[in-house]
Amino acid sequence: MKLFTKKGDLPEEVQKRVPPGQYLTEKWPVLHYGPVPSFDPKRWDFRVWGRVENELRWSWEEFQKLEQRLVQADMHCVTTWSRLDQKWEGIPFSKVLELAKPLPDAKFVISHCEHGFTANVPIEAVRDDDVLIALRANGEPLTPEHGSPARLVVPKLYAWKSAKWLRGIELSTDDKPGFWERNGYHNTGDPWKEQRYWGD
């Protein structure tokens, strides 16, 4: 397959899996803003806080011992590439919610990442079985440029919502648009509705 293949050049059964305006690729392009952060497993931790009954904190060693799951899902980037059958392994987001016990007024999940980056999604978006905090991709540990050691994976939304270099999750009553949302990207990011930018 070429680096990018137009949707119309694909078999019909594959076309059904590629949202409007997208090209298919077998590569995994690297896209991010700013430098790739370094990872020190002795200093790294992961927190869950906000509108929850139980605030949580794990060291890297503890985090790796949580229940993990394999998910195969398609990935769609706002820059118009799609990659099918991406394999992710990591901690089911449902497990995080089960342990944290969100309060009834927790309506939004805010991802907090290295360098102060954030991304926002409604809590309903992370309740699906295919949503993970991924530690591995395609059988290998995440590489630094793809978000090592942990990234959120929300397959049904554009890939910028699957925030790289994840360090914590805040449960909030209020929506808090993140870095890309404040810089013109759509607040929801549904690829099937082509919600790329504000106004789409």
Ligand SMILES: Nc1nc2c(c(=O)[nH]1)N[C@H]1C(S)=C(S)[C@@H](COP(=O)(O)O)O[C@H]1N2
Second form
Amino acid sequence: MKLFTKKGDLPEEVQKRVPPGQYLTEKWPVLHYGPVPSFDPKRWDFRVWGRVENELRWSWEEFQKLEQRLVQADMHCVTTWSRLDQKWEGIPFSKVLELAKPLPDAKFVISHCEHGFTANVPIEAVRDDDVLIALRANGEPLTPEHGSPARLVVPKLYAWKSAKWLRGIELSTDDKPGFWERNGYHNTGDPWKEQRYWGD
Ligand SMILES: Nc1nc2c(c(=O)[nH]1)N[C@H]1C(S)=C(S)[C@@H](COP(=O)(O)O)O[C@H]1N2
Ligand SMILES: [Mo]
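Rather than the form predicted alone that you just supplied, could I have the structure of the form predicted together with the ligand?
Next comes the full complex, this chain leading.
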């Protein structure tokens, strides 16, 4: 089995799913900056705050009991690998918004993760029903290196927006560029427009 497949070597219906400049990978690479955090279910919580009517907080026990859904989606990393048909299970982002009730001036969603990592997206980007706070991938609970116990999944944007080890969501009027966005990556990150780096 080849690890990376050039687009031209693929059947046409598969080629159509691979954004420009990307290669397909069969295995699932691990990519992030810094160490993998540890997870203590007794101390873990998930918070929603900022420009919302209802600020929210769940313990791990409560969070797992929220309504969950399965989403099958392709994953595109800016370092040029793409993986087709990832199967994610988790809490629909739209459910979190429904409970928190964003105020009319909430324009951006900032993901807050362990070790202070953040990532920003416009609120419209997370209203689509393929956006999840995933707890499981490909039939198994997330492994520590893939973001256990919970990560954001925004399939339509480059995967650096799919923040691992997610602990909370801030709704904000102002945009707040996150870790990768401050370090050279495009603020939006649409793989179909090849928005990889500053100035693309
Ligand atoms: N907390 C955190 N989440 C992160 C990152 C990171 O550095 N820290 N890197 C991102 C990048 S660049 C990619 S490509 C994906 C990779 O997810 P994976 O390791 O599960 O393949 O995680 C994203 N989520
Ligand atoms: Mo990435």
